[in-house]
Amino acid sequence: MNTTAQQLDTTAIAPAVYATITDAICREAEKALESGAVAAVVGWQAGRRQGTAMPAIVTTPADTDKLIFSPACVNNLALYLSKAKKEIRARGKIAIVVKGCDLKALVGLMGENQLKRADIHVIGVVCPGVRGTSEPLAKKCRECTVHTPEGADVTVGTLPELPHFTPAESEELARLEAMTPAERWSFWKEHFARCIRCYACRQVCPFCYCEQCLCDRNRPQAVETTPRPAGNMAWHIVRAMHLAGRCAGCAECERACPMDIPLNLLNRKMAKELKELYGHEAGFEVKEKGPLAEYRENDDQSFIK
């Protein structure tokens, strides 16, 4: 859903926590621009509607007071540092404000040679959580393990004592795994049938940075591009496999989906499988290749019949 279309509604976390982080972000951004260390700062600013936020690129110290951090800062800004955003990268060294989940995406992009650590200045924010599409707190934040970003150049904010949240995504995944294969197939078939192929999921994903997507080609055509059941199923299976071992779990695809398809549930399932099979978790260290892109002599080959 559109990030600027919903009202801010936090009930569990004091607004003062976000205000303190906002002040610190503005100070760090101003310092970085004044010193000439960076050419621009990618962060969030207030949206046109009260209580909303949207991505912002600030290039002068005077404009840094526009930057904010609030529960409305849902966008994963790592999206703006892939090679698909050449106009931003062309400015020079860039500072970027990131939540812990966003930093995981940055780490993944570094592993895929999309950017170099020396070319960015990372302002990490201690994030108590952001809102969801229909909840005061996003489902991913209810079981977040990266409230405090690790590896940023500077980290601002202090994590408050958080209440206990029910792990909604884990419960959904458990329900999915308890289904029979036929029930799971029906589950996804029903959800994917609603897809209108707007590709919002692709456009907000930091890892969908190809200048031409294989699924857009028609000579030859790999995936039917019209919103029909067979093409929809193929698109989502291809995308899930493409992201397996790479997805940072920011859930932007699910947030942006106008048809409320639980895309992050699929990504979480893939991530869980890769952790169990290969001990791999995306976004915690810079790796050139994920488990599905690397072959080892001692790989388990028992699946070959």
Contents of the next structure:
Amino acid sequence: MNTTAQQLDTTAIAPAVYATITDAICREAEKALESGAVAAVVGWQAGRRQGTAMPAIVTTPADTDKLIFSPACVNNLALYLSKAKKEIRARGKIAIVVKGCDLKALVGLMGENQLKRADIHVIGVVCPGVRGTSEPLAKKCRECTVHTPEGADVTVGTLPELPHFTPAESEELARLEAMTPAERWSFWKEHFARCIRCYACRQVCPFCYCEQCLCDRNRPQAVETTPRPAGNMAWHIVRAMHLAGRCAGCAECERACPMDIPLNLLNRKMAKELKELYGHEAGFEVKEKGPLAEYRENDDQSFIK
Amino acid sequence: MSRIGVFVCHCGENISRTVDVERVAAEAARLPGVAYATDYKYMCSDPGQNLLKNAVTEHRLDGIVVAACSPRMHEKTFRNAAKSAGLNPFLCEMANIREHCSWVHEDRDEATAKASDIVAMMVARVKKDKRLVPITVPVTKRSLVIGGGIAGIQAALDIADAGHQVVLVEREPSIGGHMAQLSETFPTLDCSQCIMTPKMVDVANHPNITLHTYSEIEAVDGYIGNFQITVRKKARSVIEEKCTGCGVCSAKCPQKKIPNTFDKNLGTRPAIYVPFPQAVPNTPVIDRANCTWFKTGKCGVCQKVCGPGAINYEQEDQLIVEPVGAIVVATGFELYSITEKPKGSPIKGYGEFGHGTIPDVIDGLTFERLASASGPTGGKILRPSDGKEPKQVVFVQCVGSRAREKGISYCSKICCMYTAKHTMLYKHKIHDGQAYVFFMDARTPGKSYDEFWRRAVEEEEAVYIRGMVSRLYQKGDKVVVMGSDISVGVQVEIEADLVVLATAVQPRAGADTLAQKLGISYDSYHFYSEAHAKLKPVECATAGIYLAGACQGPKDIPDTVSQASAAAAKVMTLFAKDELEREPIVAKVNEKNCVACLYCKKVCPYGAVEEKEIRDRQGNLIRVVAYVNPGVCGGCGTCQASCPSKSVELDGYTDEQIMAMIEAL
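The form predicted in complex with its partner chain is what I want next, because the block you gave corresponds to the form predicted on its own; please supply it.
Starting with the chain above, the whole complex follows.
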């Protein structure tokens, strides 16, 4: 393990970098609102407690100076553009501040007919990394491949030189993959046993935009709703399967989970499978058909035994 | 509370041999909601159906489960019976306790328990069945025929004669197919072109036939009664309307050394050509790959000599959309080639026959061109290597066919007869020549077929040797044939002047690609599959698409023509109605829940899903949802499986019904 990296706080990486980005965001937001190109800007503002941040929706040029970018800007704001958030979409064209990982979610939403590229103005931030829930640097950031978002309307900030981080999550996944099925089963059983079915993971996911979740249906009931082992297992399998090939890896589910279930491990595993089987990586281009919605003669059939 | 009737069929002994039908009926009677249950020897018989009808009235039934065979067999029978008793036919379901139970099990107790479970599941499903009304869709009374060989020609003529419009699409520059390449035909030895060309002329002149030659199917959309076909009309470089077919362009073309594929590359042709003298249409086409103008930009002789100014080098492929109601697929066959096969191909080549490198080893179709009056030798049988008259000819049957070790296990059906014909044609032209035939066994079932073969053996003195050939090799100007005569158990070696191989009949290359466009199924060899081997031999499993000729399996001319007429009859049956009634088992979208992620649209194999805008009274867009066009929906349920929020469901197979069935287990 790289101990230096372990102890490194994100603010210590480059405090000035975040400040520069904050300035640039404010400038871009002000410009967009002043020119009337957009009706609102979705970004982050400082939280009430020192060193925290929270989502903000700014509608006047005067308010833009409250927008910030700091290691606390963890939220994936793409969530605020899904159709479920009607009050925001109804305003008209929206500008949105995104990190690379958040942009992947936006691209996915465009592919799923939830969003039109023409309806949004994307302010991309070059992100050196954000904080994790208990770690100084979020696990996803340790193996981030999209520090610089591609395809934004305007990109702010420059990437400082980053130290080499050990990919903690991939290592954990490799450990799981090396287990026997029985061991793996008990690993997940243990984690899912804690689940209280608060559905925070669902509410925070930009891809869980269904008007009515199938897990809330009771006629017929597909998934048991009380937090008991069978229903918990079913819920998490449904969640992982529904996100296969779509999840952009923002890891918001894991961050929002009050019971510390390592949900992004599942997401990462599904993404890995999709890449190995179909060469598909979610969130890099607007695709009309993902690999799971398409049938090809040469599709892998080896799972049929 | 439901009042379901359960009728358990013995199916003679088919079911009752393994399943205690009385016990199944007795157990069904105890199920909640079942008002009446009985068993009967033959439910599909008239008395059986009457039993059902009477029970509906007598017991005021509001749902029916017939526990019998597969719904593929008798669902229609019982739904009609239910309908005549005043019940909505879609409240009648079948529990398959024959194919799914009695035929596959031996233990009587276990089979009976399983049959009861199947019945209980279907009772649970029927309780949640909705009253459905059949969907009617209009029929476009216009047909597409793909392939202009004898199959396609016959089907097109029959449909056109019945008064319907036909679009005939042919890949080559002329219609005629393989039959136009043959010299004489068995078992009567009449000239192939003499009997075929009148039909070709009929096609050319028929007011109801639109002919697209040098064209291919680009895309197929729609469904029975309402297909949209996109035809790619390849650039001929000759304007058909202006061309008079005088032939000066071909005569003056300086590029004359192009192998003539119609003559199996024995002769040559110019770069602007008609494939054969009787071609329909008699309009030449420029072979752009070999034309000097297209290769170097210099020449232009044909354009200079063309009186009507019909040559257009700038012509481009045209895409034409043809609306049709039915499709006849008649794409024919090609012959197996003994050359080395590319890696990965399941069919192997014949290294022991020289992999096709010995010039005097030819296939049956090449022999036809040698024997044909319109062929490269003017009907003289001369061998390809040095143009000498062959005095000893060896014919080898079953090359590729019936050879599992080579990858093809089927019989090509026509080779026994055409080889017998070849020996005769040979004897008639070269009186002092000797024909030998290596054969496994002669398969000649057909009217006057065996007599024909006997004539070849007994009167025309072809020597038939029962056995296979192990090796062919060149020795001087001879081809040595090493084989065995298993009837006497000796090895045979013949020094032949010419060897003719009856190579296997295979589907056209690219048959699978076309099948995927059409959405029809094919077997491992890529022959197209009929819906039922015996009872639906010309229908595809995809409604509105029919098969004719060798694309479905090896066939001779009489069989091909019969099947083509049968396919035409099926098309006419379809066209006899103005509207088509379709089963209302279609998907419906719950617009309240749909978020229009359109996964359903992405996965729908029928293209039935559209976007629908929901607007308020002022016309403001409220939201977009998915919409399933019931006329196009094939009822497969793929959308239902893919919908993340379960907002689309198939009538008759709703999640509620499936869950109820599982719970009834």
